[in-house]
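There is one chain below, alone, in C-alpha cells, taken in the form predicted on its own.
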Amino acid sequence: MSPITEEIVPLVKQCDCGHLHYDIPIEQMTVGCDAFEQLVAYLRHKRYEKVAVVADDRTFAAAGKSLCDELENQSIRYTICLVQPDENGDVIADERSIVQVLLETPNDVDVFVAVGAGTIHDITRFSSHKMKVPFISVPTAPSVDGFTSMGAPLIIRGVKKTIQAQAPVAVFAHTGVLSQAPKEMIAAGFGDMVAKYTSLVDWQFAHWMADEPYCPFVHQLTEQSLKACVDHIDDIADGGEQGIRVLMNALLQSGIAMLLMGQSYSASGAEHHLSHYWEMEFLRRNKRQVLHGAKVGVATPMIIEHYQRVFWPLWNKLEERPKSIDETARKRLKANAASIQKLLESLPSPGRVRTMLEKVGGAALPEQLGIDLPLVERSLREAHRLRPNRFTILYFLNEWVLGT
C-alpha cells in the first residue's frame, strides 16, 4: 500500500457521511526514480506472466521502450498495442481506438500495462475492464487527475461519455519520466488541479439543491490536493523533480477521492462541461485536440466569471417573481442563500486564477487554444446537457431558471 492510500484507508472508516464509500483497489503506488523495477517486483509478486503493453507512438519512446526492455531482461512476456492516431494526428479514446487495442490483444492476457497519460488510460481501462483482467498505471506525464480512478471517458459516435469502468489495480510513475514531459503536459495537470475550485463549488451546491450524494471527508482530499499544487506553484512551474512529485500526488490523490465516491462529483463540474463540449466540437470541425486539462484550466475562471455575474443579479429577480422558479427549488435556495453566498464569494478571482495557470506555462484564455466566442457562449448555453444527471450552478440557471 502506498503512503497516500495509507492516510487516507483509516479517515475513511471514521468519516460518518452516511454514504457508501467504495473500497480502493490500488495495491501499490509508486512515485519515484526505481518505478519499473518497482513494476516488475509487483508483477513478479503477482505472478503476472502475460503482459499487454499499451502506448502510442510518442508515450512509447517516453517510457514504453525502456519499460519493455526492462520486461525482456526480467524474462516477462508482453505484446505491444501502439494507438493508432487519428488523420490529425491525434490518438483519441473513441470506438476506433478500443477496437484495436481489443483486436490485438491476446484472449490470454494477464494484466494489461497503460503507459501514457489521460487519453491511453481511458482506452486502457475500458479495454481491461470489457476483457475482465486488471491494468497498471505508468504515467508519462503529470496532465490529468483521471490515473486512479474508476471512470473511463469515451467519445462514442462523436458524443462524450463517461463510463464507469475500473482503477488500476497498481501505480507507477517515474518521476525522471515525469520529469521530461513537454511543459504544456505539467501545465494542464495544474489546469486539472485548478478546476476543483468549480467543482467542488458545483457539488456542495448540487448537494444543498439535489440532494446529490455528498462527502465531506472526500471534499477535503480534493481541496488538500488543490491547495498542495497552489502552495507549490513556484515548484511546479519550475519542472523540477520536489514540483513534479507534488502535482502528481495531488493528481492521484484527486482521482482516489473520486474513486472513494465511485463518481467523479469532487473533481468535474461545469467546467468539465464546457472542456467536453469544445472537445466534440473540434471533432467536429476536424480540428487538432487540446489537452484536456488545459480546456478546465482555461474553463474554470470563466466558470467563476458567469456564476458571480449571473447568479445573484437572478437572486434578486427570484426574490420579485417567486413564481419563475419552482416552489422546492426557491424554498431551498432561501434556506442556503447564506451558505451559498459564502461558497461564491470562497472563490478566487477569475484574474487571479489566470495569473496561476500563466505562472506555470499554461493557457488562461480560450483564444489561445483556438476556441472562439461564438462557442464560448454556446458551450455556456449548452454544455450542461452532456450530462443531465449531473447537477452544476450551470445546469441549475439554464435549465431550472434561464429555461434554456
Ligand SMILES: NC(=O)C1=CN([C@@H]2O[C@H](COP(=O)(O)OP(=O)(O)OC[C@H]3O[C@@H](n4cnc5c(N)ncnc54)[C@H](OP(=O)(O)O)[C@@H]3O)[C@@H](O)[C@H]2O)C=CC1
Given for the second form:
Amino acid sequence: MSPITEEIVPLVKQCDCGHLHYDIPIEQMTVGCDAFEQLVAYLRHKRYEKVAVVADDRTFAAAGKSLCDELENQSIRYTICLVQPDENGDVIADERSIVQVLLETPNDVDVFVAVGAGTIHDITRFSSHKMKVPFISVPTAPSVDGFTSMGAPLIIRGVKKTIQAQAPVAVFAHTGVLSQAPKEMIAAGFGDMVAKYTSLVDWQFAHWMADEPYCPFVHQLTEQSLKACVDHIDDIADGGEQGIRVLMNALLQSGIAMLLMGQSYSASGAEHHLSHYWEMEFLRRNKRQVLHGAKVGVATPMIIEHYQRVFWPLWNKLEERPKSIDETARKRLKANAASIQKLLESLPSPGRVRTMLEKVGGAALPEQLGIDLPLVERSLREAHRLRPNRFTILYFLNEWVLGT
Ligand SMILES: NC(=O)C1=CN([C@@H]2O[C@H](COP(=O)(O)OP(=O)(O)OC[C@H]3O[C@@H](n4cnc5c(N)ncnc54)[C@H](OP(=O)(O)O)[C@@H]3O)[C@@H](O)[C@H]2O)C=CC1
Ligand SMILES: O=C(CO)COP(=O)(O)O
Ligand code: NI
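Alongside the form predicted on its own that was just displayed, please also present the structure of the form predicted together with the named molecule.
Now the complete complex, all chains and molecules, led by this one.
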C-alpha cells in the first residue's frame, strides 16, 4: 500500500453515502527517484515473469528504455510494443492502437506495464482488461488524472467514449522522469485538476436535479487534490521536485476518486464534454491533437462564465419559461435554490482561473489552442450530447431550458 491508499481505504469503509464503492486494487503506489527499482522488486514479489511493456517512441525515450535496461539487468523477460502514431503524428487511444497492442502481446503474458501518459495508459488499461491480465502504471508526465482510474476514454469510429475497464495494480512514478516532461504537459496536468472546479459543481447539481449517484467523501477527495494544486501553484509553476510531487499525488488521488465511484462523475463535467467535442473535431479536420489538460483547462473558465452569464440570469426567470421544465424539476430547483446559488458562488472567477493557468505556463483561452470561435459556440450548444448519461448544468440549460 502507499500513504494515499493507506489513508483512503479505512476512510472509504466509514463512508455511509449508501453508494457502492469500488475496491482499490492498487497494491503499491510510488512517487520517487527509486520507482524503477521498486517496480522490479514488485515484479519479483508477484512472480510476474513475462512482462509486456507498452510505450511509444517518445515515452520509450523518456522512460521505457531505462526501465527495460533495468528489467534486462534483473533477467526479467519482457516484450515491447511501441504504439504507432496516426497520420497526423499523434498516438490515439483508438481501435488501431488497441489491435496493435493485442497483436503484439504474447498470449501468456503475466502483466502489462504502461509507460506513458494518458493515451498510453488508456490503450493499455483497455487491452489488458480484455486479456484479463493486470497492468502496472509507469507515468512519464504528470499530465492527466488518468493513471489510477478504471475508465478508458477511447475514440471508437471517431466518437470519444469512456469505457470502464480496470485500474492498475501498482503505480511507479519516477520523479526524475516526470520533472523532465515537457512543461506544457505539467501545465496540462494542472489544467486537468483546475477542471474539478466545474466538474464538482456539475456533479452536485446532477445529484440534486437528476439523482446522479453522489458520494461526499469522493467529492472531498477530489476537492482536496484540487486545493493541493492551487495552494502549491508556485511550486508547480517552478517545475521542481516538490511541485511535480504535489501535482502527481493530486492527479493520482483524483484518479482514485473516480475509481471509487466506478465512473468519472467527480472529475468530468461540462468542461470535459467541451474538450471531448473539440478533440473529435480536430480528428475530423485531421489537425494535430492538443493536450487533454490544456483543453479542459481553457474550457473551465468558459463554463464558469457560461453558467454565470447564461444559467444564473435565466434561473431567476424560470417561472416565466415555457413548460420545458416539468413540475418535478421546478420543485427540485425551488427546493435546492439556496444550495445551487451557493454552489455557483463558490466557483472562482473566470479571470482567476485564467491567471492560474497562465502562471503554470498553460493556455488560458481556446484560441491559443487553435480552437476557433465558431467551434466554441457550437460546442456550448452540442457538447453535452456526447455524454447523454452525464447530467450537468450545461445539459440542463441546453435540453431543459433553452431546448437547443
Ligand atoms: N482514463 C482516465 O480516467 C483519463 C484519461 N484521460 C485521457 O488521456 C488522454 C490524454 O493524455 P495526455 O497525457 O494529455 O496526452 P498523451 O498521453 O496523448 O501524450 C501527449 C504527448 O506527450 C508525449 N509524452 C508523454 N510523456 C512524455 C515525456 N515524458 N516526454 C516527452 N513527451 C511525452 C506523448 O508522446 P507519445 O505520442 O509518444 O505518447 C504525446 O505525444 C486523453 O485521451 C484523455 O481523454 C485524461 C484524464 C483521465
Ligand atoms: O478526463 C477525465 C477526468 O479528468 C475522464 O473523463 P471522461 O470520463 O469524460 O473521459
Ligand atoms: Ni480529464
